[in-house]
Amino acid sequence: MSNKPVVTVDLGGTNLRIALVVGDEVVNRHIFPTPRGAEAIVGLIAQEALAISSASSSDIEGIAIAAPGAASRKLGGLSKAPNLPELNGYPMAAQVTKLTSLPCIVENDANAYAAGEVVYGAAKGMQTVVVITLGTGVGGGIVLEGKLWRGVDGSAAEVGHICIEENGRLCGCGAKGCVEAYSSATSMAKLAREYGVEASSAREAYDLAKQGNEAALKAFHRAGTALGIVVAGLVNTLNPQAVVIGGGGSSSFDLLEPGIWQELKIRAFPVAVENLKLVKCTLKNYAGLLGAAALLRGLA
C-alpha cells in the first residue's frame, strides 16, 4: 500500500475542510464556507487540491472526499444529499480529476469518520468495529474484519434511522422512533427544553446536567438509553470488538454512557458483551479527514 500524502475533504453543508494527510498526520488545513452549486464546490476542491499539492515536497497519492450523504462508487459521488442537494447524482470524483489529473474518490463522511478511528484512532487495531456519530443527525460506520462494510448500494450503516420506539419522537427523515430523533446532539437539546431546561444548545444543557439539574441529567440518561437501545442489536448482530460513539455530541459521553450500558446489559447476550469496549473517539474533527485517506490508500 502507498503510503504517499493524501488531499483529503470533510465536505460539510456549513464547511467544507480541506488537508494534507502525511502519513497519520493532518497539515495543511484549510476551513472555508461550502458554495452552493455542484460546480462551485467541485471548483473549490479542485483550486485547493492543486495549491495543497504545488506546496507539497511529494508526490500526491490522489483526492479523498468525506461528504453527507449516501455515496455511490459507481457513480463517483452522492446518490443522495440532502443537505447539499444540488450533489444528487453529481460525478464528483471525475469532474474532481478532470480539473486536476489526480484520482479521487467520494466516500460518505460517517464510513470516512469510521474509517479514522480505527486505521488511526480509538479503535486502532481492532478488525471488527461499530462508530456511532452524534451531531445534528446521528450517522454509523460499519468495519468487518479490517473491511469499511458499505452494503450493496454503499447506504450500510444508517444507524440513526433504527427505530427505537414504535410512535415515537418525529424524525427528520419522516418517520417515528428513529434514534436520531433522541439521541442526536440536536435532540439531546430538544430533550432537555422538553423536560424544563432552560438550554439553547446541548452544551447548555450538558454544563447544567454537570452542576447538578436533575432535568438536563433526566435528559441525557434518555438519549443514553435510546442509544443503547440500538448500540445492543448491533452488537447481538455483529459481535464488534468496540463500539466508539463520535461526532460533536460524544462530548457528552460521561452522561451518555450509563443508559448505554443500562440497555447493553438488559438487550445484549453476556458473550457479546463480555470483552466489548465502549470507547469515546479520539480523533474529533480529524477523523474524516484522516479516514478518507485511509480509504483511498485501501487501509480500510
The other form holds:
Number of protein chains: 2
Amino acid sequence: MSNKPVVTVDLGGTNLRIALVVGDEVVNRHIFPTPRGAEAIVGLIAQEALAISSASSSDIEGIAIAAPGAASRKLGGLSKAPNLPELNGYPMAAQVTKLTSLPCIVENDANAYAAGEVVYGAAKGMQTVVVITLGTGVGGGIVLEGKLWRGVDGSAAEVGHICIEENGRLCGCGAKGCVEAYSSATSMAKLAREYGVEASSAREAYDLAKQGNEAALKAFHRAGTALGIVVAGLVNTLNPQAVVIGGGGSSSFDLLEPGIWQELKIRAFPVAVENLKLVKCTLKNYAGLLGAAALLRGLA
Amino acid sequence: MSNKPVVTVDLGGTNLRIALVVGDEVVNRHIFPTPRGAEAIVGLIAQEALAISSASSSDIEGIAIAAPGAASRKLGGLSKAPNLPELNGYPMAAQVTKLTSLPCIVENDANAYAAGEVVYGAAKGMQTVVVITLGTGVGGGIVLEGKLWRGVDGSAAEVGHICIEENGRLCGCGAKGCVEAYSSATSMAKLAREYGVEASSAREAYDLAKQGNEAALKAFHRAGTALGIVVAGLVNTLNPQAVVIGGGGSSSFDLLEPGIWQELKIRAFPVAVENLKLVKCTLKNYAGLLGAAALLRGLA
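Return one more block: the form predicted together with a further copy of the same chain, after the form predicted on its own shown previously.
Time for the whole complex; same chain goes first.
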C-alpha cells in the first residue's frame, strides 16, 4: 500500500474530470467534454495525465479511472458500457499504460464512489459498508472487511433495480417497482410533481418541503420509505456497520432519513439495526476521484 | 485446514442431532429430544460427543454445533436465540470444551447449512454462492470467495424478511410483504389453500400440482415469482456464481424454478443472470451437520 500521488479520472458520458490526488486531497482538477471514440478518450487521459505528472514534484503511483459500466480487472476496462459504447470490451488500462508508462486501473464509477466514502469520507475507519448513490439513477458500492466487493462479473451492488413493490412504479429498465423509480434524484422530483408540487428538480421540491409544503414533505417521505425497504433488505443480507447515502439526491438526506429508519425498524433484524449507522456522504463530487485513487493504492 | 473426523451437532428447538463427520460422510448419527436448560443441552452434547469420540478409531478434530439464532464467535454461543432462549448469551462452546477437552465452535444453523451445500453439496467447487432455505421460515447463508459471510453482528443472510411487495402478505414477523410469507414451505401450503387447493402441506399441494391441478400450479408459480424477486435482488447485490435453493420446500424446486427465472430475467443485471447457476440442494438433512464440520475445518 502506497500513498504516492495518483492521477485520477472520473469519466462520464458527458464530462471527463481528471485530477491529482495527493494524500486525501484532490488538486489540479480539470474538466473536459468527453471525446467520442475509445482512442480519443484514452488519448486525452494519457495526455493530461502526463501533463499533471510532469507538473508534480513527486513520483506518480499510477492512473486510476472511474468509468460508467461493468468494469473487469482482467480486461482492464469496461465489459459493458451502455453510456459509452465505444469502450465496450476496450482494454483501456493497457492503452493508457502504453501511452504513459504508468500503471493504470479501471473501476466502475459507483464502486469508486463507494471506496472514496469508505476510505476518506463519511465511513472513514469503517470496514463493512454499503454505499447507495441517488443520482439520475440509483447505484451503489459495497465494501466488506475493507475490500470492495465486485461480484463474479463485476456487476455487484446494482442496488437501483432492487424491487420494493412488485407492481409498483415503472422503472426506466422496464421492470416495475425498482427503488430507482422512487428514490433517484430524478424520481424524487417526479414524485413531488405527482403529489402536486410545482418543482422542476429535487432541489426545488426540497426547498419547498423545508418551507413546510405538505405535499413536498410527503413526496420525500415516500422516497425515504422506498429507499428504507431496500436499505432494510441490504442490512438483512449483509449486516454492515454503516449505510452511506450519496449522490446528488443525498442533499435531501434529512427528509429521507425518517422514512429509511421507519422501514429499517419494521423490516430489518433488530440487532443489526441497533448497531447500524446511517450517514450522509461527505465527499460529494470528489468521492469518485478519491475512491479510484484509494483502489489503486490497494486501500479498498 | 484439517480433514480429521468432527463431532457435529444440529441443535433445533425440538430435536438435537449428533453425528460424526468423516471426510464428507455423516456416520454414527443419533437423534435426541432437545433437553430444556442450557446445562442439560451442553451436558448431553458433551456426553454423546465423548461416546462418539471413544468409538472412533482416529483422533477427533473438535465439536461443531449448528444452532438456531445469531451466533457470535466472540461469545462462542448464540447472542440471540428466540427458539432456545435458555442459550441466549450462554458461552456454549467454552462449556462443551470444559466437559470434553475438545475444541468447539457454534454457528448459526442456516449458515452451517449454506457452508455444507457449498463445500460438499450442490455448489461444491464454487466460491461465491447464496443459499436460501425454504422451511417453516425462509433463511439463508452467504459464502463469498470461499468464506462464510456473517456480517458485523452475525446476522447476515436473514433473507426471509426481504420485502417483495410493500403492502403484501402479512409475515409472522409483523411486517408486510416479506418473502417468507410467500415462499416458505408453510406459506406455500397456505397459498395453495387460498387458491382453493385442498392440501394440508406443501408436499400434498405439490403432488396435486404434478397431477395437473391448475390452482396448485398457480400457487407454486406465485411462490416462485416471490422468491425470484428476492433472488434477483440478491444477484443485483452480490453477483454470485450460484444460488442454491434448500430446505424442505426445495422439494418443489421444479415448480418454483420457472417463476424464479422469470423474475431474474426481468429484474437482474443481464451479465450476472447469464452466468448464474440456480440449483437445488443435494445434502438435505445432512447439510447442517456437514457444514458445521466444514466450518470447524476452516473450509468455509
